[in-house]
Each structure stands twice: as C-alpha cells, then as structure tokens.
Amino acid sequence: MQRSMFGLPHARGCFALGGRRTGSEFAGAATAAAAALSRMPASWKSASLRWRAAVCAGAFPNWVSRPLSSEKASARDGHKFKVAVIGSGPAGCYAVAALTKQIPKTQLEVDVLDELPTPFGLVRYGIAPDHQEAKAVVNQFAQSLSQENVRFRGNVKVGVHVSVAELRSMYHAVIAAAGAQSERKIDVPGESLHGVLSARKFVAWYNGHPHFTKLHVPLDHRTTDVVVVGNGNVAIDVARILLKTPEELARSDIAQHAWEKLSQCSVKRVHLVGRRGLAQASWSAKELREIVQKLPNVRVKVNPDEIKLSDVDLEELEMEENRAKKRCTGIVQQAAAEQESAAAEEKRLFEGEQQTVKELHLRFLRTPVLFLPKDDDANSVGWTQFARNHLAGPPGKQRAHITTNMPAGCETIPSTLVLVSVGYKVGTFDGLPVDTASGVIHNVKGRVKNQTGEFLPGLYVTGWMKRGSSGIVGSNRWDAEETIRCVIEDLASAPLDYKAGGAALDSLLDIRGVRLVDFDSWRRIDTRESAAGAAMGKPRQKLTSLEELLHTASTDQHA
C-alpha cells in the first residue's frame, strides 16, 4: 500500500482496502493511525485530518472510507456513526454543524432532542424580542437541523421520556447541550416574597416560553419602581424591555400576554444595581450604548461618587482582556457628564406634552441585604435594602466587601418588582456529574468525567453546560468545535460497535406515548406564527401554550 510522507495511506490505498477487519487487524490499524498522527506537524492535527487518518489507516471498516449507494447504506445502516444531541439551542446546533462538516453524511446520523416542540432554545426564548437581528442566526441553525441525516425530535424531555443512560446504549456519542436550566440565588432574607423573580424567568415569560406563561409578574398601575440586581447583558435586556414604550414593543415578537401587561403598567424608574464598580460591570458596549443613548424617552441617572475609578480600577482597565469594559466605562462616564444638560433638554422637548419620561438609574457598589414587604401586603415585596460596598484585591481580581454597618447607613429603594440577574447554573440533569461550585458539568474540553475524575466513554458536553453562562450566541461555535474534535478523536481510537440509534429511540418513545415533533412539524408552527405576526405588523405572533404548539405541529395547514 502506498503511504504519504507521514506514513498515512494514500486515498487510492484507502479505497482498495476490502472486507471487515478482525479485532487484531483493527488494533493494528488504529495503532498505525496513531503513529502516523504523531508524525504530523501540530498545525496539521485538525479533527478532520484525524478522522481521515484513522479511516485511511483502516481503523474503520471499508464501508466507512468509501461512499456507498443508498441501498448498501441501508443494508449497513447499523454501522453508521450515530450521535444524540440533547438540546437544539445554539450549543446543540453548532455541535450539529461541526459534526456534519467533519463527517460525510453517508457515515453519520444525528438525532437532536429538545423538551419543547420548538427548536433554537436561547435564540427563541432568551434573546430579547426587540433584537430581531440577533435572531437571524436561526436561518443557519435551520439548515443544520434540516439536513437529510439529521432529525429533530421535539417534545422529548431527557430524564423523563428517555434517560441519558438509555441514550448512551443507543448512540455512539451523546452530547449534552441543554444550557443552564437554573439561576444562581443571592440568599437574601425576603427572597421568597412575591415579586422577587429571577431575570431568567422574566425573560422566558416575555419571550413566550410555554412553561412560564402563567408566571405571576406584578406589573400594574401601582408598579412605579423596579430593581434589577446585576450588571450584565441580561440585566440590561430586562431593564430596556421595562423602559420601552408599548408602541416600540408592539413591533417585536414579544409574547402577547407580556405586551398587554407591560402596556398597562406604570413603571417610571428602573434601578440597575451592581455589587462591584463601574470598571467591573460585565455588559457589552453595544447593549449599554443602546439603553443609555438610544431610548429617547429615558433619562439616565448616575451618582458621580459611585463611578469614581481607583488606581487599581485604572490599571485593571488597561489589561488587554478588558478593552470592552474600558469602552463601557467611557459610555457611562459620558452619560454622567451629560445628565444635567440632557435633563434640561428633555424638559424643553416634552414640556406641555403627555409623553412620560422614564428614568434609568445606574447604581454601583451596592449589595442587596434585605427584601422588605409592602406596607399593605406582608407577602409581596415593596422595598429593597442595600448596603454599601468597597473593593479589595489586585487588578482583575477585585472583590466587593460590605462597608456599611447594618442596618444603619443602608439605602432603601422602593421596588414592587425585583429581578435578580446574577448568573445561571446547571441544575441536576438526569445524573450528569455537576460541579456545584462552578455550576457546570464536570468535563475536560467537552469530555464528561465523573466525580472521581474518570471519563465517561461516549458522553460529551458543550455550551453553557460545559463552560458556564458566559459569552454571546457565537461563543457556542468554537466551544462546540472543541467538543466535536474530542468526539472525532475518540471515534478514531475505538471500534465502531453496532448501535440502534434513532430506530430504538423512536420505538421507545412510541411505547411511552410521547408525541414527537419533527422538523417538518416545527415548520407548521413557524408558518402559523409568521402569518399571524405579519397580520399584526410584527415578525411573528408566538404560540405560548404547549397544547396549542402540539396541536399546530400535528395539523396540516393546507388541509
């Protein structure tokens, strides 16, 4: 057999290989592939080269290395590489894209499971409804999910309808990409009062997530002040939705029930409060600029004493990784400098008009220490008490410490709604090993390991379950690519045993009475929502009940 400069067989030699390999032959071929890879320059050791090297060295049967006709592929169907991806949000879709890019479709089958009848996860239920440009990525995701060797399996809850253990028995690889399903708590007395909500639930509510449509959100004519705890992009999103006019929101794909409630409320002030200082805020310049500079009916209020920068802050902002934070710092400093002249201009513009000017208060170095009930309702929040903080530590590692002697010296802010936005974490997920400290699945580069540090063969993780709730939608791409490199490396170093894959899954779900939603069924939902939205002058009018989603998915729109 002819070999390349690194000891790999040429393509002609690959396709000349015949027959199934015995165990000893497989072991020898795999060793040859590994040896060849070790001679390759580090820059050449991509996942695709590893896959091709293993194929060409004979680590897989001949049918893997050579395209087959559809008839032969069907006859050998059990030997295709079969993958289950749990979650159809950005992490899951980028994983599918990476897999299908690296492995020929004749050699791969992918099933994508989601507990909802609708795909796209965070893009549909997390991105703010007034950020339609950020949702355009669903066109790319739809292409991935509509490939002929990829199947969407909606309305399937892993851990209820099928277990991770069962999936591992059906597929060569199982990739968990279901996101962070829980929020971090702040453990403050009174956190259980009505009206203290996680920002995660509030976002799901106004985005029409069917599990949160009946969430009690105290927004009415008595709601004038809202406190948002946190200084990240999610905190900015919820503040912006609260500050926008009903007319502005009507042009978005916000859920109808949320639009109606926001239209009737009387929010005048939103207090965005962070524990650390201006230099440590984790929002992006784009999000911050939009809420500070581009909402004409909103006046920004900043306390100059709270945005003073220490020498440590200045040194921290000069660090390479903090260039974005430096831009954000400048945006807030500019708003603070202009707030008096802006207030005078707004008074002139709106004098004699009925238009309401709302206020966004950017607060720093404050820690919530107590949620107090309303005077007339002992079960609902009415006030939030904050202690003052100071920062201590070296640049990049400053931490907030309470300065105020409580309760004397604390500041109390009226708040009939409090939204807590201090991060997300992975809760329990059908026995997957969760690192409780970091709130992610135990893993190394996407390979899942148990509590004792042993890797669990065929089990992988990507997205927020892998790295935590950080980054933007696009951050999931490189994250997924790293995980898929590991999947392919592991595939290249082990025998490809028979797995039943999707046939076994569908049979099991049928026995258990699960109403599957495939991608064509999702298109029925999409068509109905888009048509209803077009009639109202908005991108889509979302269906927000599980029953209505399932009914639409199973109904022929042209019947």
The other form holds:
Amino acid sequence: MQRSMFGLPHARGCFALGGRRTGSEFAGAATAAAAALSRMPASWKSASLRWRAAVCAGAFPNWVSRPLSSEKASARDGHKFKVAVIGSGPAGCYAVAALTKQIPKTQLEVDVLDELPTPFGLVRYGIAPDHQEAKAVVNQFAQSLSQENVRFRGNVKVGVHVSVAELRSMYHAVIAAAGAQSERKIDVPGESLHGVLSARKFVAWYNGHPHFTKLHVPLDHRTTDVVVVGNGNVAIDVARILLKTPEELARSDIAQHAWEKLSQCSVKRVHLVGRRGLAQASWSAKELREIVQKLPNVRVKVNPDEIKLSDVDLEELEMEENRAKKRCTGIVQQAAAEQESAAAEEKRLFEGEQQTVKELHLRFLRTPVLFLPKDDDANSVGWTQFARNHLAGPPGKQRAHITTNMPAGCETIPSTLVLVSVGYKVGTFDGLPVDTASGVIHNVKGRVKNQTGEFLPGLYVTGWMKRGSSGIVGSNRWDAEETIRCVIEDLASAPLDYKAGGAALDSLLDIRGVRLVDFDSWRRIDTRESAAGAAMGKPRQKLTSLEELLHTASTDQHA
Amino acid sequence: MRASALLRPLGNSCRLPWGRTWAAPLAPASNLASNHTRTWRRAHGNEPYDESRAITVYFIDRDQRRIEVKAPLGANMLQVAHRNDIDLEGACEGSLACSTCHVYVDDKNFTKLKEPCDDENDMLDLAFGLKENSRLGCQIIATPELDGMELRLPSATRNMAVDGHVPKPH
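Please give the corresponding structure for the form predicted in complex with the partner chain, as opposed to the form predicted alone shown earlier.
Complete assembly follows, chain above in first position.
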C-alpha cells in the first residue's frame, strides 16, 4: 500500500509514516516529521513521551507512527513482515511453526499474544491432567515460541488491553487463534440450578485455570451420582476424572484445589448420557477404551436394549468415514457382553470387603428434559429427568426424536452434579464476525470475511475459531498450514508497507499498565511448577492464581 | 544476570573472536539445556544407536522429493526422520497419544509389518488422510527385512473444505 506522506493527519499527533519509501521520500518524511514535532506542545518533554502521546491519540490509522530517532531502524526493518498471533494454544503455536518454516528469520517478526501469563492454551488447561503423554507436544511448541524472531506476550487480553483494530494497524497480518471460549447450551428448564455446570468450566477448574479456581463445584460426601450429558471425548474426560481414585490423580498435574475436593467426595456412579445411539457417539476409541477397559476400580454398566443396532445404524457403520465409530461400537458391545461375568467376579473378590468400586453407566437415546431441585434445597439440582428417544433419518444423518409420553414415561436419575458436555463454540471476540449458525468466525480457508461477504485484509483465523471445536491437537497443523498459505499468497500479491510491529505494541501496553509476561518469564513459572511437582511426585504443581503466576514470572529465582 | 543467561542465545557452542571454540559446560539444571536438546533427549533417549547395522529407507516428502536415509536397526521411523531433518511431526514424542507421525508405507513392505496394536489403530483412526497402507512412523521399527522401504508423508495440500474431510471430535 503506497501512501502519500503529506496526507497525514498531523493534528492527531503522529509524526512519521509508513509505506515503502525511496531515498527522497525518506528525506521528505523526516521534514514532515520535524514539522509535526514542532507543532507539539513544548511541555511534552522527551521524544518518548510524545511518542507515547501519539500512540494514545486513539485507534491507529493504517500506517503507524514511530519516534523520529528510530527512523534509521525503520529503514532497516522496514522490509520485515510483522505478524501478531492471538492465542498461544495449539492453533497459535502451529501457526507460528508454519510461518517460521516458510519465511526466513531475517524477514519475519512474530508476536504471540495470550490472555493468560502461561502459554499453550488447551494443552495446559484442556487436555486432561492424567494424559501427560498428550502434553508432550509443549516441547515442540516451546521451541517454536522461543525462536529469536518470535516473542511471547502473555497476560495481554485482546479486546481489553489492545483491540483487534489496533493490532491490524500495527502488524501486516493478524492471525486470530483464540479458540472456542464459550459452550453450546442445551436449553432445559432448571439449568440455572446450582450444580448444573458446563463441562468446559469443570475442565478448566480441575486443570487450574486462574479464572475458574473459585468455581462452585458441589462435590462432597453426599455426592453419589453425577450425570454427564454428552457422548464425546470431553464427557469421557470429566467422567474419568470423577471415577479415578485420589491416588491415581495424585500422580497427575491436577490442580491442588480440585484434587482435594475430588478426594473427599464419594461419587459412586457416573451416568454418561447421549441423545443419540451407540453408533452415533462422537468419542474416539482411545479415550473410550481407556475408561471402559483400563480403569481397575470401574465397572461398566450398559443396558443391552439401548445398544441394539438398527439396520440403518449398521449401514452407517459400514461407511468409510465411520471406521473409528465401528471400533468404538465394538468396545461398548464387548463391555456389555462381559458385564455379567465381571459383576460375578467382582462379587467373589470383594465379598465382605469395603467396596471401592465405582460404576460407569453408559446411557443412550435419552434427552434431558428437566432438572429438579433437591428435596431439602430448592436452589441446588438433585435430579435429572430424561425422555426416551428414537432415531429417524437416512444413514449418517439420523436425528433423535423424543418418543416418551411426557411426563409420565420419563426416567429420573439422581444427580447432585450435572456436567453438560455438548460442544464448545466461539463466543464474540472483539468484533470479529461470528457465524452464529456454525459457531465459528466467518472465513474462507482462514481469510476472515465480514457479514456482507467482504474480506478483511490482513485478518486471518486458524484452529477452533476457523473450523469449530473438533479434531485433536495435530489437526491444527493442517489447519494452520492452510491459513499460512493464504497469508503468504496475500503477502506476495501486494507491496509491503511499513508497520511498527512489536515496538508499538509494547509501548501501548506499557502505557496501559499491562504486566507483560515474555517467554523467559514463563520459563520461571515453568521451573517453579516443575520443582514443586517433583517434590510431590507429580509432573508439575500448577500455580492457579493470576497474582501468583505474575509474581513468579517477575521474580528471578536465582537472584 | 548470570553469565550463562548471556551466553544462552549463542547456543551450546560458539566460535570466539580469537579463534578458539567456546563450548557451553554441561548444564546442571535442565532449564539451561536448549529446548531442542531436551526434546531430542526425550524423544530419542540418550542411548546411541548401533550405526554399523543400518538399513536404507526412502522418505518421500510433501514436495515429492525422494530422500534416502540410513535407519539403524531397532530405531523407529520417527527417530530416523528427525535425525535426518525430515518434516515428520511427533507431537507426543512416540507415546501413541497422537497421529502426527502418520506415513504411507509402500505395499510390498506394508505386509511385512506387524499388525498395528489396538492403541495404534485407535490413533490411526484420527489420522488425517487415512489410507489402507497408513501406519504411525513411531511404531515402525527398522529390521533387516525392511531394507529399501519407502515411506510417503501425507500431503498437506489437501483442501479440508473441498474434499469433505470432517475432523474427528476432540
């Protein structure tokens, strides 16, 4: 984008300009900037103060001001491609990896922003604490984030500390990779009772997410039955955390406050309830196999009537894309067939002993229709009422329809805790155009479009914001590569104008009083957490309060 | 600030102006080792391979280049790829918790491989662009009969939206 330097709105207090400049233009720029300087109030003593004032003056225009003294520097790094990535979870980290792989180090500068002082997003706060092997990917992500032309900027909330519009004015490309920060609702009467929680919040709570440490989770010695609504991997994760013994959990990096609560509660049964049938459950085989076959203290209960497969189901399972579902179906069928003998065996083994066995009830074809309060507490959930469903539709597109005569035929399950796990969705994100139907940001291959279908130049998405909450960590690699291909195509199709990049961001955040956490500061947190974990025989002991994280980040342990 | 912190950006060794090479002392604390070193140790262990007994394996990368590499007996293909800078990802570092080291094995050698275990099959189900001859690189161990094996990396140029790929739920 070429711009005339004389069209600048000097009155707003900006005194240098962007654009790819020739030698004579540089001379002109210096004159124009000097003129702008002379118009500034004399009380603005230093250049840096004036620079700050310029930055403060409001939303940046497309070119960005910078102090006169770094005119030389701007000539040097003027050709650099500057990118801001919003979010440092799997989507953001794979975007950084793809960028740095494609563009030479000397020509690229990437800033990775995160709302929290800690990087890695859902790897830290989403993946279950007992799945450490799946978290090994952070080593690779840390390598991406600690490259010399990549900067991590933690504790920066986009939309509060800096807006997307400001970022677009400071960087050539802004890649939003902030994930799905909201959840789908089931819209059932009684949802507002205490004890009805979204699984997303419960996951964040046991993983020690600083925003969720104070979440009220009604788990105590009276809790015997928990209902989990949904048949996906998150549903399995929360069920497994509730079913595992405190000793098993003590070896994970579960948050201390969650471990204490979980080890005191007396959960006996977890009911995992899906609206559709066994053949439609969206969990994956690894997670299902683990909870069904590999937990020694858990007995699986399945009602054989609920897992009968219709002809349409069988046809559906033979479809090529349902290879995984067919394997999952087999795992549940096997568990159902073995449950009688397993129960007999258990009776023999545990006769007369204190029962430590917990039950996992896999339920299908049930829709929650009402949450009922406890008998002695009108504000807390005590029961969940389910209606029976049948499936209708062609293979692969079967939908659940309620068959029960309401309310007589409903089934009521006791539940002092209900976890709703029916999917995440992208909420609003600082004015990005959300497609409310599919719950993602409007985009084509990662290029963001507004509601009227026009592309917003320099703005991209990747990860869950782009495709919705699906896939495993590795899926984000393909996704990021597609987005980065678009970024590079666009980069190649137009001349590169000047953007101030990270320097402008840092001074803006400084003025706004943001306590930045860079990657070295994160390493301090990491070191402290690992050391505390090692002393307790766990992979890490997470710091869970924002204040503690920021304090550790800013204190050098070796000093 | 400690001297080690100043030296860290230079890597583990550097050439000093007066011609001698400076080598970083063995880091006592793990946070001094570079991330790369850490990853390497975790993924590959500290034990050296027996390089004298190796087979030849060909990788066909995403740009359709055929790369010949030596695979020491007993090493898995994820390790071999990383040793040779081949862009095969191992997000879980070979612990069967992801499917990023997915490769296509040539038909002749595919049948020589042991059947995948349940855990590998579970992860393969989630692999992007699954085919009949798909395997996880970390589960293919170099043995003498696999000499000359050809491994193709799945192509990233597939367009998810166009070919109807629906990513599996998390």
